[in-house]
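Presented below, as structure tokens, is a lone chain in the form predicted alone.
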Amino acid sequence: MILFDRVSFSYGLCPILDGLSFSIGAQERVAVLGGSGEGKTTILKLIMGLIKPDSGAILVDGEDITIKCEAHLREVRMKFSLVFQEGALFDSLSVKENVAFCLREYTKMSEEEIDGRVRELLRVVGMEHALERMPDELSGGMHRRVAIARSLAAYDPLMFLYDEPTSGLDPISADMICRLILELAGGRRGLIMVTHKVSDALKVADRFMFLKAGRVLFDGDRERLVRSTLPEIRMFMRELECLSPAE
């Protein structure tokens, strides 16, 4: 579903990807680690064609979006539920009206239509208690769940992309959303999750990807990544070894 071929990209003078190549099936669940400032968010806005490569191709289903306009990038958009670190809510809406924005937006729906829609999604992330709680009154896995819910409102993506979605939540919360992660994917779609915590990337994954210098490091599955001898991996891997229950 995925291609990206030989893409580079910079921030002014600061480059960050360096001829990075990889493909991503259209039902894999993908993690991609590194450090900060190896890419890894810059590689989901290129995906959903946010910013565009210095060079280098971009397929999705065959076709290069890094040709495409900004009205041909909707439809590569709608192929995607993209969720940002910070979820991005709007502070001024209330949990319900933040989930409604896209259908309002996007949509010819009723306003019937649209409250059913709103309390079916929140239902799905367990917030529809919270529906008319504004932004500031959630804890960051609430918020998180709300971006969750909102990413799913005008349309059914094929795959999701994640953005560091345990970032800065407590374990109880962490966890929540890794099965929330799973759940929504299914057997059927998948994703791509951005994240430096190994312990909730093995949770949702079953290919790790691991960014340095702006290219693919390592690439494999769960066995190959635990047993990596990569020094690189090796700093990633201690979190589990932190986490290990004292003998």
Second form
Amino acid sequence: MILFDRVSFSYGLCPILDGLSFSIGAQERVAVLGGSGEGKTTILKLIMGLIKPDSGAILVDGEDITIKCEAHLREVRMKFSLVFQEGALFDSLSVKENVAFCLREYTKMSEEEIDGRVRELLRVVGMEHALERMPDELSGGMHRRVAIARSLAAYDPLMFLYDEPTSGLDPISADMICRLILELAGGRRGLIMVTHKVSDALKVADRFMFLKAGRVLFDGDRERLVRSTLPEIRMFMRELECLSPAE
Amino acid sequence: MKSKELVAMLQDFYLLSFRGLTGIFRRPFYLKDTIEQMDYAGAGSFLIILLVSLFIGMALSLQLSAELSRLGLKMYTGKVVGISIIREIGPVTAALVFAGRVGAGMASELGSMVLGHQVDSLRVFGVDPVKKLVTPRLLSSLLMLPALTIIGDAVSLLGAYYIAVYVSHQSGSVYWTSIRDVLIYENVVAGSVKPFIFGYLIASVSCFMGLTTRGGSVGLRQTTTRAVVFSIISIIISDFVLTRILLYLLGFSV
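Switch from the form predicted alone to the form predicted in complex with the partner chain and give that structure.
Zooming out: every chain and molecule, the one shown earlier first.
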């Protein structure tokens, strides 16, 4: 579904991705790991066409999205559901209005229908009690859950993209978000989760990519990740060793 | 800043301000957002415009009365105050206050939305951020600044009247007759065209600065400062250019 072909990207003079190439199938569950500033979030933005690469091609279902204009990118974006780090809820709108945003924008549903759909989506993410709350009254985990509900409102995505969905959350909230991510993906939809928390990545993904210096340093399954001897990956795996009671 | 970056920035600015303006005539129409912005820009700026205009009118009347009375021309206070306020000081004062309050607010709000990925969220949902965010702000500025200018002019003239009559001991009827003489077509047009241009410039500059915010809270501070500074500079320069053009078009000899 997604193919990166020698993609390079830089912010000003600072190179982020350096000839990055990989492909991801529609039903794969992929975790993109790496340190801060390694270009994990940049990959998600490139997939959505929010930024253009300096060079290389990005193919979504065979179509090169780097040459598409903003108006034509909408079709591509509707294939995905992107949940930004910390949710990116519209802070001037209540939880209900945030989730109803796309419904009002793209459907001709009546107020009763919108209200019913919003309640249904919020029930899925366990947030129906916060209908009238404003985003600044929500905790980090609640933010993420409402953002997930909002991303599901208007259309049925083929693949979910999550940018650090569990960063800054307590273990219980992080676990709840991971379970929700898995539930929503089910067996039929793929996901890409960008994170630097290996423990959360292991809960949701079955393929792991590790970015270093703008390139893929490691790409493999759970077993290969756990057994990897690469020092950068070992450093990340220490998080698991700390969590393990046997260690 | 390199010349290439400057040219690219100017190009982006012109494109944004043009697309923001043409968005007024294209669907979808974000009526609720426009009304919210009109409330923020118009009703929210009402009191500060009243206060500033009142004291500017009073100060101007005080200065002119003192100077004209030395020349024995005190009866011309109303005429000079009227022309100054209606043609020049009223529109420029309202625009500067508007830039400081509304322009800064627009830039910081949009900047904060950019940094919080809310603008990216709009794009992800297929919503044009220019249409959704810029056009309502542009339209509200185009409508509210002229209205505030007219109100500000009236309050300035009242403040000037108070000083002329109760401090400078001039005749109230002479003052209002002078003002009525000043309210001719040419002066009213010269004074009412400017706020539309100023409103457009303030909203365009502020929205552009807001949407190009980078770099966290420091970037947001720079954005807000730049929005106000560039708005003020564009108001002052365009005021001179407009005055020159309007004087020529309306047949005034210099």
